[in-house]
Structure formats: C-alpha cells, structure tokens
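As a starting point, one isolated chain is supplied in structure tokens, in the form predicted on its own.
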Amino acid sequence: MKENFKIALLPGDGIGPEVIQEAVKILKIVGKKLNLTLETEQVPVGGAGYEATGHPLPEESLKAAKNADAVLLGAVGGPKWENLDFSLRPERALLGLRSSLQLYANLRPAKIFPALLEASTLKREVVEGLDIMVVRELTGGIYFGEPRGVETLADGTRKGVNTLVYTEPEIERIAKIAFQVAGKRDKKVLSVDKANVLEATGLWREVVTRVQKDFSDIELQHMYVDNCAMQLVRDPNQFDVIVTTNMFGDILSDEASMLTGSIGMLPSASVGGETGMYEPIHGSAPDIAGQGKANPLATILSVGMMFKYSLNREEVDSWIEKAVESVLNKGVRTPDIMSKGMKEVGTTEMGDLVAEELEKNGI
C-alpha cells in the first residue's frame, strides 16, 4: 500500500488559510500516526492567485495541483475582487481546477452530531439522525454551458445567457457514482431534476432511470427541484443519496447544510479524475477574516474526506469524525454554533482540541 503522497493545499482567501492551518495539524499528526510521508506545497488561487500573477488559477498553482494525489482548498473569493472581470473572478479558480481535473462529482455530506442537535433552526425531531449524501454533477450544465455571456442587442438593451446542456455520458457516470455511494448506505437514491419544464432535464431523469437497471439493489426516486426543496425543510429524514444537476446541486446542499446547525461544519469531495479536491463547503467569510472566529471543523472533516477516498484510507475518516464528535460533546464551540452554556472558542484553538483527541486516541 502507498505510504508517499503529495498534498497541494490551496488556502485561497478569507478565512481560508486560517482553516487550512488547522487542517495541516492533522495532517501531521495522521502521518505520523500511520507512518505516512505526506509532502505538502503551498500554492495560491483565487484572489490571491490574482495579487500574486494577474489570474485567479496561477499556470504553477494548477501544475501543482496537476502533480498532487489529492488538493485541499481553503475558500476563494471577496468583495475586493467583485469588479474584476467575470474571467478573472476568484470563483474561476475553482471551475478551472474541476474542468482541469476532471472533477464531476462533488460529494455533500449533510451529517448532524448529536451535540449540535440545538444548533439547527429546524426542530429535534425533524433533524435528529440526519445523514444526507448530496452528490452534485460538477462539470457540466449551466455553469458551464455555452453560448454564454452578456450582450447588446441592436436597440441598445442588453441581454444575458447562460446555457443548460447536459449529454448523455455526463449524466452516465454521475448517476453511476451515485448508486455506488448509495450501495455503501441505505440503498436509496433520489434523482432531482425540473423535467416538467426543462428538456436538458428531461433527459437527466430518462439517462439515470436506464443507469438503474445495472444497479438493481437500488431503490430510485425522482422529484422536481422545488419540491425536493420544501421537503428537505419538512422531513429531511426520508432521504439518504441525493443526486442532482450542478446548479440544483449548488443550492440543495447548501440547504441541506443549515439543517445541521452551520454550514461551518460541512466537508466536501470532488471527485472523478485521477486527483480529488477537498475542502469545506463555506465561502470565505471575508467580514471575520483574520480575527480567529472561523469554524475549521468542515476543514478538518474534509481531511478525512481525502483520506478515505483519495488516498485509500478510509478509517482515516472515521477517526476524524469521532474526534470532532469528542470535543463538541465536551461543549466546545466556535461562535457560530455556539449556544447557551457552552464554551467559545476560536479557529486555533478548535484545532488544537482536535488534534489532541486525536494524538491520545489510536485508530
């Protein structure tokens, strides 16, 4: 089994290098741990990957990425760089790096800790033993589309288009990645797509009903987008695997997320290439930036994300997740999942606590 690997960790903006550095605590102590060499190297994205060369993905930031046996991302993006040109924006980082990397498939666990049980908007017993999978197709569809663009028209108006396209093989291997995460759950997939109003989605819901047929250990279900909306709000309990187009994606799963009491505490995977990307699914939060209040929980939880399905060590994970449990169940928080009686920390120190669970506890 492979025991070298190489990390490229991208901090990007915001709150991003704060979370990385506490997610490099853990690194460190699972190399050790597991007696992995785990090489790591630094590289801009993002706004940062601008000030430092004029574009969001710098040419060595992607090569770096290119050589790495999996990516950890920090967080792109802030109001400093929102009049730069669309092409230039921090955000194209990310799409450039999932087309480069041949990431289609983004991978959203929406899990609740029973410690955070209260933290959620949602009542007790519409969230208690929340454990949602979204798998968001990542490549492809409107984000991606072409034609595309702003335009003016001959009387002097101006007019935007984005452009839904999905193909057939796109849809193929999505749907294949869901029914396999299921396979590894409880057995049941719900596709979400808008058939009734648009015909790229149509198509969605006809390609993953064939896929089906090779996975019929399966249970398949299919829901419009708004619908699947309201019901994650009203009994998020009745699903397990999501899967779904990259724009419905996008937004069912930061949804999903404020069920669980903070989108700080969510981790993400894109996968698909040779080369998967972690990192948490919250933005770069640059009104807290620099002042310690980061929550680098989903940081961390996507560490172990990496671990379990980049670099073929899944227990890894779990070990992680047990951690992070540990020290929220001693009533830890970071202040956005803070609550009455609980203790307030900030990003150093969540990762410290955390990284001492997991030096006194073996795997």
Second form
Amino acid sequence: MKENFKIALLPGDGIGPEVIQEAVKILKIVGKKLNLTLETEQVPVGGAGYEATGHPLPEESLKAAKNADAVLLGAVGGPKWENLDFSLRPERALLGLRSSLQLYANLRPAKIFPALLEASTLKREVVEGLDIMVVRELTGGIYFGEPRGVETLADGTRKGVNTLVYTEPEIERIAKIAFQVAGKRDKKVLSVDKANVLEATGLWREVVTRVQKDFSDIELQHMYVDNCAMQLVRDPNQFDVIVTTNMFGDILSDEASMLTGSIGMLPSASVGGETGMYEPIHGSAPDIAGQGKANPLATILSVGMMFKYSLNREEVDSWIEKAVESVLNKGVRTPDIMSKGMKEVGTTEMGDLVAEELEKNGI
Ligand code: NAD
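Now show me the form predicted together with ligand NAD; what you just gave was the form predicted on its own.
Below: every chain and molecule of the assembly, starting with the one above.
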C-alpha cells in the first residue's frame, strides 16, 4: 500500500488558517502513528491568493493542488474582497479548483454527536442517532448549463435564463459514487429529483435506476425534492445516502447539516478526479476571525474523510471521530457549541485536546 502522500494545504481567508493549523496537528499525529510520509505544501487561495498574485486561484496554487494526492482547504472570502469583479472574487477559487480537479461529487455527512444533541433546533427524539450522507452532483446541472444570462428584449424588458442540463454519463458517474458510498454504510440510497415537472430529472431517475442494477445489495428509492425537504425535518433518520442534482444538493445538504445544530462541526469531501478536496462546510467567518474562537472540529473531521476517500486509510476516519466524540464527552466546547455547565475553550486548545486524545487512545 502506498505510504508517501503529498497534501496541498490551502488555508484561505478569515478563520481558514486558524482551523487548518489545528487540522495539521492531527495530520502529523496520524502520519507518525501509521508511519506515513505526508509531505505538505501550503499555498494561498481566495482573498489570500488575490493579495499575493492578483488572482484568487494563483497558477502555483492550482499546480500544487493538481500535484497532490489530496487537498485540504480552510475557507475563502471576506468583506475586503466583496466589491471585486465577479471573476476575481475569492469564491471563484472554489469553482476553479472543482472544475480543474474534476470534482463532480460532493459528499456531505450530517452526523450528530450525542454530546451535542441539545445544539439542534429540532427535538431530541427526531435527531437522535442522525447519520446521513448527502451526495451532491457538483459540476453539472443548472449552475453550469447553457444558455444562461440576462438579455434585454425588444420591448425593453429583461429576461433571465438558466438551463438545467444532465447527460447520461454525468448521471451514471454520480450514481455510482452514491451506491459505492452506501455500500460502506447502511446500503440505502434515496435519489432526489423533480421528475414530475423537469424532463432532465426524469432522465436522472431513469439512469439512477439503471445503475442500481450493478449494485444489487443496495436498496434504491426515489423522492421528489419538495417531499425530501419536508421529510428531512419530519423524520431524518429514515435516510442513509441521499443523491441528487447540483442545485437540489446545495439546498438539501445545508438543510441536512443544520439538523445537527452547528456549522462548525461538519466536514465535506469533493471527489471524482485523481485528487480529492476536503474542507469544512463553513465559510471564513469574518465576524470571529483572528479571535481564537473558531471551532476547528469540522476541519479536523475533514482530515478523517481525506484518509478514508483519498489516502486509502479508511479506519482513520472513525479514529478521528472517536477522538472528537471523547473530547466532547468530557464537556469541552468552543463558543459556537457552548452550553451551560460546559468548559469553554478556544481554537488551539480544542485542536490540542483532540490531538492528545488521538495520541493516547486513537490509533
Ligand atoms: P460563514 O460560514 O463564514 O459564517 C456563518 C456564521 O457561522 C458566522 O456567525 C460564523 O461566525 C459562524 N461560524 C462559521 N464557521 C464557524 C466555526 N468553525 N466556528 C465557529 N463559528 C463558525 O458564512 P458567511 O458569514 O455567510 O460567509 C462569510 C464568508 O465566507 C463570505 O465571504 C462567504 O462567501 C464565504 N464562504 C466561503 C465558503 C467556503 O470557503 N467554502 C463557504 C461559505 C461561505
């Protein structure tokens, strides 16, 4: 099994560098324990990329990402760059990375830690045991379809157009990922579409059904997106893996993640090409940047996903999860997940505690 890996670190902006610093501690411990050589290269993206080179995704940074086995990203964006031309905004770096690395599948787990049950806005009995994986198609659909734009008509009024397009190969490959992911979980896939209204998602339903024939141990169900949005808050525990289009996935994965109550706890993986990209789902949180208050756990859990999906060390994901769980069980909290009777800690201390736990018990 391969033992040398290159990892590109892209801290980005705001709290990005703060949470990446903690994730690197975890990376080092796992590397040492498993005798892996993890070569890291840190490069600027987003606002930091723009400041360094005038472009949010500098060529050198893209090169480092492409040469790596996996990319670990913090977050990009901030008020300083909000008035830049759209093509130069920090967030453009994400689109550039996704398309250059051919990351067509976004995996977003929404899992609740028992110690944080009270953080959810839903009733305890609804979210207890919650463990969902949303697989979102990331490089197609209405966000990329042509024609698109706003045009002025002969009568002087304007018309806005976006186009929902999916080809059979695009649907096949994302369906395969969903079935593979489900194979390592509870073996249930729910495909979400709007096949009663949108022809493109009628094709989606047909192709997903066909791909399932190669995964006979996986149960497949279909649901319309409006019903799924409702079911997610009514009875989320009925779901295991949810696979859906780019826009539906964008919305449903945010809804699913919020069932757990804290944006600072949720990791994500974008896969499909040779290099996978791993990042917390939260943004750069300019309101708390530089104050040592950011919750690093989403980024630390993203390191777990990186070992599972890009570095062929699946077991590390659950080691890291267990270490996080055990620190939470001791009553330690960053401010975003703080509750009565708990001990409040900052970003660095939280990172140190998880690292200590991993050193002691994890591996
Ligand atoms: P955000 O996720 O940055 O912050 C939303 C709220 O959650 C804030 O109150 C913030 O303090 C809090 N929060 C977020 N992460 C946290 C953490 N780890 N610990 C504790 N609290 C945390 O979303 P926003 O405010 O809408 O966006 C801020 C900037 O981030 C914008 O420029 C936006 O474009 C960008 N953004 C980037 C990404 C990304 O890089 N993938 C994703 C979303 C938003």
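Treat the numbers as computed from the prediction; the structure is a model and nothing was measured. Numbering follows the first chain given and starts at 1. For the two forms, the rigid core is made up of the largest set of C-alpha atoms that agree within 1.5 Å on superposition.
Relative to the superposed core, residue 224 shifts its CA atom by 2 Å or more between the two forms. Taking 2 Å as the criterion, residue 159 counts as shifted between the two forms: its C-alpha moves by at least this amount when the rigid core is aligned.
Residue displacement note: residue 272 has its CA displaced by under 2 Å between the two forms (rigid core superposed).
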